[in-house]
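In the form predicted on its own, a lone chain appears below as structure tokens.
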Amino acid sequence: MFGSNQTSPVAEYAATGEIERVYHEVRQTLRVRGINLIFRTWAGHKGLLPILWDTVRPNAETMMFEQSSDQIRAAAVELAKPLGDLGAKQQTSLGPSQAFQLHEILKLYHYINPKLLLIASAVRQGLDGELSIKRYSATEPAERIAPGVPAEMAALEMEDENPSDEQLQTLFSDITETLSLRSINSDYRSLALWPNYLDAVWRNLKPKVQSPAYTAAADHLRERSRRLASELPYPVPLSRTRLEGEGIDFDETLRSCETFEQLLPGLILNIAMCLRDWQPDDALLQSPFPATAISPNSQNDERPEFTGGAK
């Protein structure tokens, strides 16, 4: 994805130095028990991930960011309704433990994907120079959320990107070819831990993702994210001069952001459609892991020490 300087995405277990530091902050700030492909991909290009993360992190720490993500998630549920039911859960034989674990994984993605889309939109607009000046300052901090991974959140576990099982290989190939993906996304790799369920999901999802109604719903979600990103409280001061001064390919970085901004609305819709087999729509409109605001009395304190979650 980054031309001649491209390296492979950096897995969590392989992270060291600044990448390990950013991965830890991502888990704590975004309140998620794992690192998604967008960060693993940016980590694959020397020096890029720390710059992008450190620039967008002040916004990601705010209650406004959390509430904006909540709006994207709720919009996805509403947009998923007219796309119809999947029925994948009803078509798959799952034991009680399997069903519980699978439901928890779906809730994890229902929570984190809107945040990833908002970050992609904020970084892209930052690269475009649209978010260089904002209304808040260091002496007028926006309300922050309490960091830390929710204790009840499932671990972000995934099948190998190149599974040994031939049926999964075929399924992954069909997904990547149909959706024109460079690689299989984390969502599908997690659902592949229950291969029969992923097979049922994709069998019902495939005709929907190729419909005009699905494309319109994804476009609507993307535009919603761009508008919400433009309203975040802190600037995202990125520029060609800054990135190229660090030896980073600006154009490739911009294309990477655009790719994730193009990809994530569909993933958010897919998870919403999956979860409609498991929970009533009214419940899905609410955050599965509501955040707590830090007391206003501590707003001017130093950033709290991060705690909890795998490091």
Given for the second form:
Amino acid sequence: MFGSNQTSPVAEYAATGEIERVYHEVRQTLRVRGINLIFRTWAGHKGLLPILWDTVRPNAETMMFEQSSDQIRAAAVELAKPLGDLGAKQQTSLGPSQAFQLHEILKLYHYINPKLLLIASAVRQGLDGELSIKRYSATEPAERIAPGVPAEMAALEMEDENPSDEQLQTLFSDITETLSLRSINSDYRSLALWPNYLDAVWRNLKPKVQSPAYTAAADHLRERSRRLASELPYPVPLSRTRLEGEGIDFDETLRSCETFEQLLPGLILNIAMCLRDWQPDDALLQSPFPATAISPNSQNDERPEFTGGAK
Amino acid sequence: MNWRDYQALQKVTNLGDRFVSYVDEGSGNNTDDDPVILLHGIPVWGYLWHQVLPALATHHRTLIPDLLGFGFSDRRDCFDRSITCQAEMIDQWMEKLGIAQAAFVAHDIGGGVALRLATLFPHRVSRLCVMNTVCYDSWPIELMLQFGHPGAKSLASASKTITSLGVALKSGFATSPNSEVMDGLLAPYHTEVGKLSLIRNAAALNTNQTTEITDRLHRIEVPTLVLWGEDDKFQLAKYGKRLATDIPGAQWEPIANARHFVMLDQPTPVATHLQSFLSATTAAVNSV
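And the form predicted together with the partner chain, for comparison with the form predicted on its own?
Expanding to the full complex; the earlier chain stays at the top.
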């Protein structure tokens, strides 16, 4: 993911110090129970994740960010329709508990992936110097969402990146090779907890992801995300000078953002296609975990506070 | 039956904002029979019972819930997993399924849950069989105490942690279990979420929750069988004998050539003893 200087992503259990602090804030601010690959990857580069997160966090806390993510999600559902039904659920024999838990995982990714795309777009445009202008004055703060993970949200659970099961290894290899991935994404690792389902998903998805219609739909989502990111209320002041001053490779960072921005629209479409086997389109247009607003003037004491992790 | 086939049998029910996965097989020979509920212990899940399930389900409606935080029940890091809470969960779960009363067959901390039900929710328990159960101050064992340290989550990846646990658990068997069974027993915990859940489960082990019911054991009035792998190094047979003494009329039945995981060491004798006990006591319960 990070070219020649790639380091290993930092797993949640292995996070310490500033990385642990950021992971906690990501979970609370983005309202998700786990840490996705984009953050784990950035955490693998010394000093990078705290800078990127602290810069993008003011926007991620806003209702506008939530609503922009909702728009991307809804657009993905609309764009998924002409790509056709996946039918993976119908092709997989799942027990009632398995089906329930799989559906909950799909809902989780349906919720979080648009937020990750928006962050990738905001950071990339920030690095390009496009989002350095302050849009809101201090007396006019943007409306914020109440932080914290929705009580009904599933755990972000996933199979090991290097599974012991040979069939799963083969499946992961096919996915990474087909999509030119350096690491297998969290989405596929989560669906791999039900290997037969992932197999059916990929069997049906593979021809679609290589079609011009799919590429066009992903491009549309990416453009939508870029436009929405450019309209977020707070500046994202990232620059070559700033990053290099912290000893961070600016070009590598830019490439990573571009990679995630390239990758995430497809993942969002994939989840939308999966979920169309489970729920009617009208239901999928709504956020699975709607956020509530808190007073724009709420002070820092309502923000997620990290108190642990002194290691 | 491999663990994935077993998992596919599981149904699910919501209890508030938590969910419980469970197997519900068989229908019983007659409508007067109450269901049989099998409870597993730590660090396993309902799959523990897969070798005795077919025999039991032939004659009884047989239910096997995964306790909260275990197996494929809710494993999120946001609730208590103590045996006190597990007993309350079983009470709610039975209510949700419309089961007024059941025969309980329970192992390890599942036995602690069943003993709490029998003493504190006695209307839920028609008959009781405990196997190599935690009781009195017999627990937590050192292995689980170390595993339950909150810092254990940062020591190693899930795969390494669960592999080590699997090696340690082998001393709970009289003979080496086959790899399919061993893998299956720990399968739900090989993810980071699973590992953390198991650590939380271990952290919730609390001897007070069995010592506090010691003085109530003599009030258990239902037919009781204490079935014990007599070579168990985790839960010593002396505790089983003491239970059989303290619970009025309890029957003590040691199983030879069996350690902690008695239903896997000796599935046929265990199934036979259970079937005999359940058949004999069905008549007794129905005649009251």
